[in-house]
Every structure is written in structure tokens, then in C-alpha cells.
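Taking the form predicted on its own, here's one chain by itself in C-alpha cells.
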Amino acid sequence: MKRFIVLIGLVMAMGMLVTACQPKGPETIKIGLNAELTGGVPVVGASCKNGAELAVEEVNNAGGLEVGGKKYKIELLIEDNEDKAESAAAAAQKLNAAGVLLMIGPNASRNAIPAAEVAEANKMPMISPWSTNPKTTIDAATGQPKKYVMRACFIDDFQGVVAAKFAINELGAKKPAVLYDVASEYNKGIAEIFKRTMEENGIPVVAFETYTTGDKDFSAQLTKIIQAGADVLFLPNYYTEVPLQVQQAHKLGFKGVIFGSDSWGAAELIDLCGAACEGYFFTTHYATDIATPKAQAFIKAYEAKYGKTPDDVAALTYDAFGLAFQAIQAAGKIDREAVNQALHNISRYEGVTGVMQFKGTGDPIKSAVVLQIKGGKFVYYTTAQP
């Protein structure tokens, strides 16, 4: 009897040992954030971080994300890409090494494109909230869509056309001009699409001027634009650069309308530009004053947490996390390949920035809005459908 009891004890001990040696599944879901927290566009990084933390907080406060019958808390790993291409790639490598299930960001196309190469090479799903340059989701070698990279925003092929049509139909442009950063993929790409669209509509661009990131004096280019008789000026440049460009244009005597793209969307533009930008327009991703009930709930929660209205980067980041959460649940397991397949199986997603439709690529088909700067605020002006 004593030997029997000892034998039973040994069997139980061995069973416990085997159980202890079995690999445990993850207790949390790691999601990486690759954002421009420092560098040239820190407001972009701050908004991205805010949108991410709000999305994660809401899920965790509800008990976690239910996947395959089990609830998991979301663990957010944040890396600063310093608004540099090489740092964005390094941040992506670091997040991959940390074992994140997927990566959100970067935002600026000049950072998203190199980070996307890292994501693709490591089969790490990536969703860029704000990168509109087509190269982010296209394989440079094959010209085919990348298999692991998506975005939550429209692309510049659409935005450039929207800007050109707005200049023709709303601003009555006859002699448009463009000033853009030739060293930045985003600025260069959208400027070229705008120019091509104008010319396809029989309207020549009378001045197509460039500068390089970090320049502060645009007087030579603006003088050429004015001498060419430009009646509208398109500035597809970042919110940190536009105020100087607008102010210098006014000082040199430019009398036409100035307008821009979604890179104007940070509220800091108004602080930096002041009355000089009053009445001007820009294309972007959503408008708070025509928000849907889902968007209104997001805006309310964001304002309660951060004490300010969310800009387009915050909203797009929140949507990127929404896409990620939906895909993880649809995958039913914590596995990159399964999640990536689930992401690419999403055909329609209703986000706070509008309805996204995916048709075989990582680029959503969605509408754009045009906002006007009025009374120190961004005010809805019109919608452009895809």
C-alpha cells in the first residue's frame, strides 16, 4: 500500500513537471507603434501616440481583446523614429525583434516607405495611419502590392486629383503654381500628380518650384511664381513649413489663393500661421464638424482624455488599431500569418475617418474632405468621393 501511494505521488509529480515544461501561450498581445515623436513633425507623433493609447486603453478597460475564446490585454510597445528614414527602419527592426504581432506606423511617407521594407522582409504585418505615398504599399522590385503592408488613409494618386479638381472647379485656377520639397517622397509625389492632372485638364502649371527639407528662405522660388502670373499656389508641404512659405509669399506680393494637402492638418498650423492662412483650404481625411456617431464618440473620448480635439493623424491611428483588432479577432489566434490574412480579408471597415473599402490591395478606397481655415479653426467645406 505504501509503495502504491509512493507510486501515485511520483506519477502526479511527473504530471506536474510535464505541465510545467509545456510552453505557455502569450498572456498579452504585443502591438508596436513606430511614430515621429521627435524630429521635424513632433505634433504628428504626439497625435499618433495619443490615438494609439486611447484605442488600447478602451480595449484593456473592457477586459481585453477576446481571441479564440480567451481575453488578452494589449501591450503597446512604442518606438520613436525621430522622423528619419534610417531611424524608422531601425525602429521597425527593434519592434520585430521584440516579437510584436503587428506594427502601426510610421506616418510620414518618408519614414513609412523604409519601415515597410523591413516589415515585408520580416513578414510582420504593418498598418500606416497617415502615409499616402503609393510606394509604401508597393514592392519596388516587382511593382506589385506588398503582402504585409496596409494603410488607413487614401493615397496620393487620389488626393492629387482631388486637389487639382478643387483648384479648377472651386478656385477657378487658370495659372496654377506649385512649391514643394523635392527631397520628401510625400511632397514630391503629390506635387507631380497634381501637375499631371492639371495638364490633363488643359491647364498648364506656370511654375513648378522646389526646395529641400530644412530650407527657410523661399523668396527665389516665390518670386518666379509671382512673375509667372500664378493665380493659385499649391503647397503640399508639412505644417511646420507652410507658415513661412505663406508669409513670405504675402511679403513678396502674391495675391492669389493658397491651398494645400493633408500635411496641413495639425492644429499647430493655425498657431504658426495665424491670420496669414485665413480663408485657405486643404484636402484631408475627416472633418470633426460632420462626424458620424462613431466619430463623435471617438472625439468625445479623445477630448476627455487629452483636452483637445483630435486631428486626422489621431483619428487615422485609432482606425488603424480598429482594423488591427478586428483582424486579430477574425484570425482567432495570436499568429502573424493568420492576422495578416485576416487583415487582407477585410473588404469594408467603418472607421471614425469614414468607410474604407479594400479591393485586393492594402490601399483603402475612401472619400476625402476639403477644410477651410476660418476664424482660427478648420471648417468643413466639401467632400470628394473616390
Second form
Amino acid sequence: MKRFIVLIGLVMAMGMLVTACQPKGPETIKIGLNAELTGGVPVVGASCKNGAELAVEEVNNAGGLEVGGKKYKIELLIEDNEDKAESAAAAAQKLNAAGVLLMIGPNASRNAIPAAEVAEANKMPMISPWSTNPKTTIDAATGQPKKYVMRACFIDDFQGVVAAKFAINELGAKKPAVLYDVASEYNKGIAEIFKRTMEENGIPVVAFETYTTGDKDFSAQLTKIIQAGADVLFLPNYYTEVPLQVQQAHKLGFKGVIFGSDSWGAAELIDLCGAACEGYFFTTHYATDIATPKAQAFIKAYEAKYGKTPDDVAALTYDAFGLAFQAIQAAGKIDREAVNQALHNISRYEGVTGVMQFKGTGDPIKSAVVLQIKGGKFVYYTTAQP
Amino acid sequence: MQTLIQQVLNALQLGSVYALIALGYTMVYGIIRLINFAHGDIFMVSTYVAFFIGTALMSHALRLPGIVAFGLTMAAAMMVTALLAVLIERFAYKPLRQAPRVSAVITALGVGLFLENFTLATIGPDPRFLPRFFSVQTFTVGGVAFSNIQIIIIAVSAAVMLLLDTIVRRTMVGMAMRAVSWDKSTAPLMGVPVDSIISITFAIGASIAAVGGTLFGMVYTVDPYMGIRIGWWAFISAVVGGIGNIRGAMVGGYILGFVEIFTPVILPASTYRDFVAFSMLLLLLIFRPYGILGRPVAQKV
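Swap state to the form predicted in complex with the partner chain from the form predicted on its own:
Full complex below, order starting with the chain above.
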């Protein structure tokens, strides 16, 4: 009996100890990262992770983020979405269950769209660094902007128009052709907008060919494109597939100019493509050779930490975190609703990828640049204003 | 007309690879009635082996001529892959030889998943190209463009298939393989070492996949998941040709190559490709389940 009382006493004492140690509020701010670490576009995931870790490290090294007079360290929770729609949604669920304040990512639109549904349903703020498909921030049921989803990049409506105008004005395209992945939201969206813009300008697309994610042989479609007499070829596809498409087009005798979209902007494109992509163009978010002082500081820090030049995904992820940090500070408390409100109150943000302006929706208005592949490097060619 | 010939060339290139992989499915099925679903991933591993050996051989220090490096790479890939297949057979399939057939099929799927994820974990997900053994030369004859690589793929595949056909039909090993395939319980009574013949079959099937892998890697990228889709298509090739029948697998491979290329030519989008291929498989299973060149087998009760 005596032993029993001692035991109860001990349990109670321990209970008190635990209560005494319980903090008044969270000591850290948890931010989730939903990235394509494996799967079809691993470099995108790696760049996103690098950009995120750099942004978080800078804040933590400065002592943390000051919110409501108290400094909080940032804790980064990283989930791999395997570049699959269903895994992206599952990763978003997992981050939500882990109690993150907000989620950054996914990047590819085919993953960002399903993840955005989860974020919206759970009232978890989400910022996609690189998803350019309009559907990411639009509620499919109502056609209204989603309340909890934002992005750090321009949308495909703009990019598709920029690509089409570039083809008409700079390349003098008369018979454009498109080859795109019909199973991927990003590729499909931008290809359709390109086609529409071309037709509005009185230039019909002579071949509008499709393939499915993961294909490696495009000879049938490319043969049709060449047969149609195309003079320029638009490939709004990911960097892993573009080299195969370019090489196969050359082997089949295509002589025209090939150009693409921001999904080309990974250094691996040049590794895989070799000299075959020399002289070709793509539209993207920023150019390292015309960087602002803020961007230069970022590029320098990134190069020091990872030993390579940041690509657009890394820069946009860094900007997404910048937006998030500013909103958390403006909110003044660690609360999803308050942070979401603060995010939507931001009307102008100067990031490393340029100035973003928000007009009440989650889509920023910002300029695009056209880069050319020259001597194994991405070189600035021109800027397109919105 | 030019376009048609061009597309036929494209189809022959792709069909050659499918045929080479389909042979592995069909040989293993022929000898132990197992659908080796890991075969597509064995093909993937062979391409990685070719990638690493090819990269080492083509490094500037060695200065090997392209043709020598190509031959050595292919031979090494064949040997390593054959060894891998024999090991898989010994440790994963042999203990299950008396088990229900579905257990072995599930094990095969598991081995495939293991190979995919092991490659993903150790090598990483980035796609890669094999080094250039030959500089690409494109010829245009009468409006039809073809490259030296395309000719090499079609010719080497044809040569390997001819060689295999000769081995199976004209040598003692081939005769033993046919004997085991015909009747596994009587063959040992005639002095055929069944276990060794099964190992040899796995080794030959895998080395042919490695030939396909090396050729494939010269024109397409290598990644850990590449074996899945190609494996499925090769499996359909084997079934279409008549699974268990070696000449059938070759015919089936070329048929599937034509399906893949001509679907986007005839139908409006490439998306119908899998639909056409699997519909063909379904129709065949309903009306001619033993395939084009296979013969109906009476079930022994």
C-alpha cells in the first residue's frame, strides 16, 4: 500500500514537472516544403530544396524571425512529392497534419494543382514558386480565385503570349509547330495558349502534336511536324525530355529554330543536350546576367553554399519564402488565418526574380525574360513586359 | 510515301528494342512458365551498367576507338546483367519453384520494385545519356532521313536475334532448353541438367536485354523508371507473338513498334497508343490466346 502511494505521488510529481515545462506558445515556426525530389524532374526538386534551405538558414542565422516582439526560429519540414499528382496531395496532407504554418510548393503544375485543392480545403496557406498553370490558384468549382493559394511566378496565359509574340517578331515564324506532353497540365496549358495567340495573329499552327509523360521516342510526331513544313518548333516541355526531342528532330532532318518555356531553365538541359540546343531560346522568370543588387546578393550566397548558379526554381523558391516571412511579420502572430490575410495584403514585393505586383488574387504581375543558349550558358536576350 | 518509309524506319528502330526485351519474357515463360515481371527492370539495370562502363571506357585517358568501346561496353553489360539475372533466379525464384504460380509472379513484381528503388536510392533520379560511341551522321536519301545509329540498332538487333534462333534450334544447349520447356519432369530422366539449363535461359534472356539496353541508351535517356513502360510493351509483344515462342516474340516486338509509331500517324493523338496496344492484347487473348505464332497447348489433368 505504501509503495502504491509512493508510486501515485511520483506520477503526480512527474505530471507537474511536465506541465511546468510546457511552453506558452510554439518556439519555432514550422514551414512545409512540398518538392519534386524524385520522379520526372529531380533537378527542380533539388533547386527548390536548396533555395528553401538558403532562405531559412539566412533567417535563422540572424537569430530568427521577429513576430510580435519575440524571435522564432524557422523549422523546415521537407516532403518529397515524387512528381506525382497523388503524392503531391498526400504530401500536402502530411504537412497539414504536422501543423505547418504554411506550405511552399509544389513546383510543377501537375503537382501544384492537386496540392492546392488540399491546401484550400484545410485552410493552409500555400505558395507555389514555379507553377505557372492558371488552374493552380483558381477554384475549379466556382471559377473564383482560391483563398489560400498564391504563387511567385507569372502565369501561362502571359508566358504563352510572350512565346508566340517572340516567335512572330523575332523568329519570323510563318509555319509554327508544337510538340507537347498532353498528360501534364503545364505543357498542355501553355501549348494551347500559344496556339490561340498564333491564330489570333493570323498564323495557323501547322502541326500540334502530343505525347505522354515518360515517353522517350518522338520520331512519329516529329516526322509529321517536318512533313508539315514547320519552320519553328515550340517545345513547352520539361528539361528531361527536351534534349531527346531536339536530338531526334535533328536526326530526322529538322532545320528550323526550336524554342521553349521556363521548364527549360535547368543547367541539366545543357548537360543532356550538349551542342544540339545551341542558339535556341526559351522564356523564363529571370536572368542572372541582368540581376538587381538584391538578386546579386542572392546569387553570391547561393554560389557560396552550393557551388553553382541558382536556376529559376531556386530563385522563385527563395522569393516564395521572402513573401512568407514578410507576411508572417506583418501578421504579428503565428496563425494561419492572420498570415493568409497578410499575404493577400501584400501589393508589391521586390524579389530576386523582379518586382511582383498583386492585385487581389494569388497571381503576381511580373515581367518575363527570353534567354538564349550560347556557348553552354543561358544568356539574356530580351525582356517582355506584361 | 517518303513519310511512310520514314515512319517504317522509326518503327523498326523501336520494334527492335521491344523484340529484344520480349525475348527474355518469352524464354523464361517457355522454360518455367513464369512471367518474369522484373525483366523490364533488368533491362533498366543493364542500361545503367552500359552507362557506367561506357563512360569509363570513353574517358579521355583511354583513347579507345568508338567501335571498340561500344563492343566492350555491350559485352560487359551482357555479362553483368546475365549474372544479375542468374542471382535473381537462384535467390528469388528457385525456392518458389514448387509453390503456386501466383506466388512466383508476385515475387517477380517485388524484384522489379526492388531494382527500381535500389537504383533510385543509389544512383539517383536524374536521366542520363550514354557517351557517344559514334558521332551521329544523318543521311537523307530521297527525302527519307536516317542516322548511322538507327542502322546500327536495327542491324545489331537483327544479328542477335538470328544468333539466338540458331542457338535454340541448332545447338545442344538449345535442344536441352527445348526439352525442359517441353516436359520438365521427363527431361532430367534423359540426363538434362534442369537447374543449369534454367540458369542458362535466364542468363541468355538477360544478356539479350542488355544488348537492347546498350542500343536503347545510345538514342534515349536512362532513368530508374524506364523499365516499367518498356517492360509492359515488351510483355505485350511476347503475348502477341505467342508467349513461349521465340520467333513469336520477335514478330510481336516489331508489331508493337509499328503500333507505337503508327497510332499517332493514323489516329489524332499519341494518347491512343496504350489504348490500341492493350485492346490488341485483349482481343488476342479472347480469340487467339496462344498468340500469332504459338500453338494451343492441351492442359494435362
